[in-house]
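Just the one chain here, laid out as structure tokens, in the form predicted on its own.
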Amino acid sequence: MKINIIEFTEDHSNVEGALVIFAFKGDEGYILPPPSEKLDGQVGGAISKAAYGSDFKAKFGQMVEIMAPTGIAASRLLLVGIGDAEKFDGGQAEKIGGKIIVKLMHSGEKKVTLLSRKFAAAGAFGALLRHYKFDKYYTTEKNIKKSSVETLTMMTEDAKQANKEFADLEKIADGVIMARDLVSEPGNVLYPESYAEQIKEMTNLGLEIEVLDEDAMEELGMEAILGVGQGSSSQTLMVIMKWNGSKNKKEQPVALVGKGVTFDTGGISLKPGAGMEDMKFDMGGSAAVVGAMKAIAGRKAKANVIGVVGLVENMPSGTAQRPGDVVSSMSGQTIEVINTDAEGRLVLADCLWYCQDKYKPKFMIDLATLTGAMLVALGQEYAGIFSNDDALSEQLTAAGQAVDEPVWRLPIGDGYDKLINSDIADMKNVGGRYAGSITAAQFLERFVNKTPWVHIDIAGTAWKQKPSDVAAKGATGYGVRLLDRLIKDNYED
């Protein structure tokens, strides 16, 4: 879908396709801002008649549709409520953009024009995100159901500024869409080697890409991540993405780390068969990091950023890791593997240690679809965060509120940390029945070496069973906007 942002004009009689106008709540129902009142006259009062007949009160997202209005070129008019005009902001504009595209994407209309006036960039961004659909494997017309909308035009009072804002938002959308694509791909298409090849294509954005293979990781003592993948015929890989956008190229980078288990059977601790097909999205943390790096490079962020993802497939076989095995890690700490389905923390253990040891970052943020317990605790509304740094947690919380990717901080501490002590090794990879998300975070903290750090458990937010205003059912791309906003607001020159 192509996005155009143009200057607002008073005459809309020649606009073709679907014409969208907004109304806000008034003391006696709704108010049409100018020149929509004039437009109502041009169509013989059809707007006010339709609004009255449908009890339109301009509630947020309420819509009235008028087909083939006389007196203008548009094939349909869509009247959309935005609620209280004073409370309407960029976040609401994104949601309205998404709602409108859902209404019209299968209408047969090829052209859609919105008299947005303000927040045009945000509205276009929301529409672009909601327009996304992962449909590459459909082959029949019945299943494909392609959107008819080819062009979305936003009319605004300051098109120059709106286009400038949208230029960055479009790059962020590219990152979100890439993350969604990666999470949606089946395990036979996206596996460590193919995943690494996709990441390497981002060198065209100016990213430096380095891939560590199994031999390199073995030399570094990364038995934790290698143990997870030893039952698979696919290689285990670690991919490092570097963006040096700061004026000071030697400035300490910020670091993003992602769990990339491209398919998780649970290994020898095999998961139940029902629903196992969904375990293709156990690499959602890595997808968020990759998408964020694409967004950061795409908009030429003025910051130094490192992205590290551990790519591995967790499979049962004659060579697979066993419950009860003891492995070392790059840190030198030993781990008793109680459950091979608690594999994501093993992957992140070596990724985090490698990242802090080699790059000495200002901080590290890791993302992972780590624990089912996170869904029990927070459902699909919030991601849980765990941290050793209050200031960083507050910055991340603020960023989440700004982009509607909310996070909720949960505790860590010595009492929880003792739950992962092992009888035969430095630690075990699970801590028992209770506080599963917290003990997983405690495990990770043992590998950050006092570097400021936040762990984000996105088990409930990476994939959703119901659509939202800006995302279809399925992969959400959660984390891309969150990470990008954190860096934009706090760590750019």
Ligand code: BES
Second form
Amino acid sequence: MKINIIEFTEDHSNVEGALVIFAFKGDEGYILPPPSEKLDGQVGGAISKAAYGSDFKAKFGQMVEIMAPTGIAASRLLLVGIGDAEKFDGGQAEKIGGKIIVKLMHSGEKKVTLLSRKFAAAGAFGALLRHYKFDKYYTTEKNIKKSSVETLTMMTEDAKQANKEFADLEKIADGVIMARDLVSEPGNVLYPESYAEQIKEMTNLGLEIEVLDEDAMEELGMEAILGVGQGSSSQTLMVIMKWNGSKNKKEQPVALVGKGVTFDTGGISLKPGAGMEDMKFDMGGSAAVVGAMKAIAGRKAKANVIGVVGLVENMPSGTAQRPGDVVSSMSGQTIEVINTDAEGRLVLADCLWYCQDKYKPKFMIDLATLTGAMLVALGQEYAGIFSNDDALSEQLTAAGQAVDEPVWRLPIGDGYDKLINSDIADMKNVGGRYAGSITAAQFLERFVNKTPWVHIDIAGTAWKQKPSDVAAKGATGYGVRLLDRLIKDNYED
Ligand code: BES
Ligand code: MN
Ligand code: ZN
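Okay, that is the form predicted on its own; can I get the form predicted in complex with the ligand now?
The next block holds the full complex; its first chain is the one shown before.
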């Protein structure tokens, strides 16, 4: 779908396709903003009649559709309520953009024009995100249900400014969509080697990409991540992405770290069969990091950012890791692997240690579909965060609110930490029945070496069974916007 943002004109009689008009709540029912009054005569009459006839109150998202209006070129008019005009902001514009595109994308219309006036960039961004669908594996027309909309035109009061804003938002959408694509791919298509190849293609954005193979990781003592992959016929890989956008090329970077388990069977501690197919999404943390790096490079962010992802498949086989095995890690700390299904923390342990050791970042933020317990605690609305740094947690919480990818902080501390002490090694990889998401975070904290750090457990937010205003059902791309915003608001020159 192509997006055009153009200057508002008073005359809409020649606009073809679907013409979208907005109304907001007023003292007596609703108010059509001034430009719509220009749709006078027959058209204005038709709108009023349809609006009154359908009890239109300009409630947020309320819509009235008028087919084949006479007197103008448009083949349909869509009257959309935006609620209270004073409350309308970029976030709401995004949602309205999404709602409009859902309404029209299977209408047969190729052109959609919004008389959006304000918040045009945000509206277009919402529409773009909601328009996305992972449909590459459908082969018949019947299954595809492709969108008919080819161009979305926003008519706005300051097109120059809106185009400038949209230029960055489009790059962020690229990142979100890449993350969704990666999460949606099945395990037979996306495995560590094929995943690393896709990441390498981002060198065309000016990112520097480095891949550590199994030999390199062995050399570094990364037994924790290697143990997870040892039952798989795929390679285990660690991929490092570098963006050096700060004026000061020596500026300490910020670092993003992601769990990239391309499929999680549980290993020898095998998961039950029902629903196991969902575990293709277990690389969602890494996808958020890759997508964020794409957005950051795409919009040429003035910051130095490192992305580290651990790519591995967790399979049961004759060579797989056993429950009870003891492995070392790059940090030198030893781990008793009680449950091979608690593999994400083993992957991140070596990623985090490597990251702080090699790049000495200002902070590390890791993202992972780490625990089922996260869904029990917070469901699919908020991601849980766990941190050793109050200021960074607050920045992340603010960024989450700004982009509607909210996070909720949960506690960590010594009482939880001791639950992962082992009888035979420095720690064990599970902490018992209670506080499963917290004991997982405690495990990670042992590998951050006091670097300011936040762990984001996205087990509940990476995938949704129901569509939202800005995403079809399925992969959400959660985390891309959050990370991009955190950096934009706090860590750019
Ligand atoms: N990838 C899963 C976490 C998960 C499970 C996310 C279900 C979303 C839905 C992770 O590797 C895992 O299996 N965790 C275990 C840990 C347990 C063995 C301590 C879990 O949450 O059950
Ligand atoms: Mn697991
Ligand atoms: Zn997992």
